[in-house]
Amino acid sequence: MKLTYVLFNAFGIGGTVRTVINQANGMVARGHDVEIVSLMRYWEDTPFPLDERVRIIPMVDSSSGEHVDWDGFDGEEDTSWHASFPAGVSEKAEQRRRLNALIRYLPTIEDRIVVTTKPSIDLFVERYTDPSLIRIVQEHTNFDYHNAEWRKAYHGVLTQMDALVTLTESDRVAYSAEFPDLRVEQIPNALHALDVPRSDLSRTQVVSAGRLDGNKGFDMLIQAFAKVVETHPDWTLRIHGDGPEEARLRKLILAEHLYNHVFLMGATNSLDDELAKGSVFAMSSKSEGFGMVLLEAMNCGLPVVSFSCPVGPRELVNDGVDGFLVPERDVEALAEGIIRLIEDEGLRRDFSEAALKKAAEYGPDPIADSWEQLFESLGGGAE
C-alpha cells in the first residue's frame, strides 16, 4: 500500500508527532510506501527515531536558514481560499505560505491512501485532494474538543471522507452518533516497542510529562505534590516537557517552597529512559484525547495516578489494579494516591506488573494490524 500521513509539523516534539512516526514507522517496516507530508521544517531531524524508507516531504523547508517551498514556488500570493475557512486559519502570513504550498501539493497526490492528523489540514485534504482517493481522518483529540465555528466546518468536510478513526472508545461512540453515515472506528495509538528501560521502583521519585500548558494542569500537580512532602521530604517531582506555562510554573514552584523538590526538566527525546527513573507516574490533565505519556509511562512499569478525564486515563487505567484515577481536578486526591503508592512498595510492585501487561495491548504489532485491516477493507489493498 502507498501511505500519506499529512501532519502539522513532523519536526516538533508532541504526542501526535510520535504516534504518527511510530505508525510511519511499523507500516514501512511492513513493505508499504510511505511519505510524511509536513506543512514545516525547522531542524534537520524529526524529534523521535524515523525509519530512513519513510519520506519526508516539507512544504516549507527552513532547516538551511531559508524558508523554500517544496516546489520552489516565488510566485504571488493567493488568497482566494480565504473567506471559505474558519477565522484564523490565514490569519498569520508564515501559516499561509504553508498553507498555499500545501494547496499545491495535494492534487499531486495519485493512488495513494492519505491519513489526515489535525482539523485544520482536514479542511484543505477534503478540499483539494482527488476525491476517488481514500482519505481517513485519525482524530488525536477528543469530541468535545471543538468550538462551534469548528464543529460546522468539520461536520461537511467529514461527511466527504472515507472513515474516520478516533483513540478511544468513548469517543468513537459520540462521533458514530453526530455521523451516522460515516464509518468511525476506534484504533488506539500504539506504543513505539515494548522493549523500553523499565523501573526498579527504587527511587523517590515521582514523574511526569507533557506540554507545559494549562490544559495539562501542572499547577494542580505541583499543589498536590506540596502536600506529598509534607510526610515525604526525600521524595521529587519531575516534569518533562516545555511549552508557553514553564514561566508561571516556576513561580509557583518558588511559592510553594518547593524549589528543592519540584523540577521542570525540559524536553527529552529520551523519554523511556526518564521514565524509567521513577516510581511513580502523576497525570494531572483536564482533558486528554488519548493520554499517550500515560501508557508510555505504564509501559515502563510505573504504576500511575491520574485524574479521572472522561477521554483517555478512564479507558487506559484500570482504577485500583493498574494505577488509582481520582476525581478531576482534586488536588487532594491525587496527592492522597501519590502519597498511598509511595507508603506501600508491594501495592507500587503490583500495580507495576499490571500496568506492564496492560501496555503490552498496545504493542506496534496488534495497532498495525489494525490499520492495514482498516485500509484492506476500504479498498486499499496490497501492494
The other form holds:
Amino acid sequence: MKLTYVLFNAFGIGGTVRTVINQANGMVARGHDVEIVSLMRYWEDTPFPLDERVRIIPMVDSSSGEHVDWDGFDGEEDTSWHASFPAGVSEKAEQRRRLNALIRYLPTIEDRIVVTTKPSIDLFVERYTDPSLIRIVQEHTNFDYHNAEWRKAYHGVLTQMDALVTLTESDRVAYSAEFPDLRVEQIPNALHALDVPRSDLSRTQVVSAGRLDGNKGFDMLIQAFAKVVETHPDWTLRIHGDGPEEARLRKLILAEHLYNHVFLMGATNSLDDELAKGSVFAMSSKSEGFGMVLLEAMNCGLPVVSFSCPVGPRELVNDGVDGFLVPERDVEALAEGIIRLIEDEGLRRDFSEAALKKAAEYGPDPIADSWEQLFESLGGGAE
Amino acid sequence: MAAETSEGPGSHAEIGQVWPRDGHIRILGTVVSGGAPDEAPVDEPWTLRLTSRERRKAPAPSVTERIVNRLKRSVTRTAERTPPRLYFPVAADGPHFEVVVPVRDLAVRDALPREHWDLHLVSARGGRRLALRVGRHHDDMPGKKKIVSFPEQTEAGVAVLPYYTDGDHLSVRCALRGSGE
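Switch from the form predicted alone to the form predicted together with its partner chain and print that structure.
Below is the entire complex, every chain and molecule, led by the chain shown above.
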C-alpha cells in the first residue's frame, strides 16, 4: 500500500505528531510505501525518531533559515480560496503560504491512501485531492471540541471522505450519531514500542508530562502536590513539557514554596527514560483527545492517577486496577489518589503489573493490524 | 597557609533542600565522597564560605584610596569594605549539614550593582584544608539552572537570589535595586 499522512507540523512536539510518526514507522516496517506531508519544517530531524524509509515532504521548508516552498514557487499569492474556508486559516501570511503550497501539492497525489490528521487540514484535503483516492480522516480531538463555525465547515467535508477514525470509543459513538452515512471506526493510538525502560517503583518521585497550557491543568496538579508534601516531604514531582503557562506555573511554585519539590523540567526527547524514573504518574488534564502520555506511562510500568476527563483517560484507566480515576478538577481527590499510591508500595506494584498488561494491547502490532484491515476494507490493498 | 584541596572530584556538599524565605537562605544537605555520605571526621567544624567573584577580581585599592579609607575608618566603621569572603557557621550531624545565611548579611553597605557569591563548605582533615563546592548532582536532574527557580528576597535595596549555575552548583546573586523598585 502507498500511504500519505498529512500533518500540520512533523517537527513539533505533541501527541498527534508522536502518534502519526509511530504509525508511519509501523507501516513502513510492514513494507508499505509511506510519506508524511508536513506543512512546515524548522529542523533537519523530527523530534521523534522517524524510520529513514519514510519520506518527509515539507510544504514550506525553513530549516535552512530561508523559507522554501516544496516546488520552489515564487509567484503571486493565490487568495481565491480564502472566502470558502473558515476565516482563521487565512489570517496570517505564513499560514497562507503553507496552505497555498499544500493546495498546489495535494492534486499531485496519485494512487495513494491519504490520511489527514487535523480538522483545518481535512478541509483542504477534501477540496484539493482527487476524490477517487481513498481519503481517511484521523480525528485527534473530541467531538465536543469543535465550535459551531468549524462544525459547519466540517459537516460537508466529512461526508465526502471514505472513513473517519476516532481514538476513543465515546468519540466513535458521537461521530457515528452525527454522520450516519460516514464510516466511523475507532483505532486507538499505538505505543511506539513495548520494549521501553521500566520503572522499578523505588524512587520517591511523581512524574507528569504534557504541554504547559491551561488545558493540561498543571496548576491543579501543583496544588495537589502541595498537599502531598505536607505528609510526604521526601517525594518530588517532575513535570515534563513546555508551553505558554510556564511562567505562571513557576510563579505558583514560588508562591507555594514548592521549589524543593516541584520541577518544571522542560521538553524532553527521551520521555520514556524520564517516565521510568517516576513511581507514580499523575494527569490533571481538563480534557484529553486520547491521553497518549497516560498510556506511555503505563507502558513504563507506572501506576497512574488521573482526572476522569470526558473522554480518554476513563477508557484507558481501569479504576482501582491499574490506576485511580478521580473526579475532574477535584484537587483534593487528585492529592488523595497520589498519597494512596505513595503510602502503599504493594498497591503500586499491583497497578504497575496491570498497567503493563494494558499497555501491551496498544503495542505497535495490534494497532498496525487494525489500520491495515481498514485500508484493505476500503480497497487499499488492491494494486 | 596549607594548600586547599577539594578531596578529589567525587567530593562535594550535596544539597538536599534550599529554603530562601523569611529573611534567610537555609541550606540542608550532605557531605558526600565518591557518591556516598562522607562519615570521615574533620579537624574543625564545617563552615560555609561565600566567595565573591567580583570582589576577588576587584583591583587592589590605590595608595590614595587606601589613605582615604584609613582616614574614614579612623572616623567611622562604615567605610569598611566587605571582604571577598564571608563565613557562616554550619550545624553538622555526621555527614549531614544545615546552614542559615541571613539575607541582611549579604545586603552589604557597599553592595555592587551585581555580585555573585559561590558557596563552599570549608574545614580541614589531617591538616589539609578542605573546600567542598555546594551543589546538587545526585538527583539525576542535570541542568537545574533552567529547571529550578528560587524566590528572591530584598533587604536594604539589595535583591538576594540563590540559583544553580550551569554546572549545578549553588551560588547567590545579589543585585542592587534602585529606590522605588
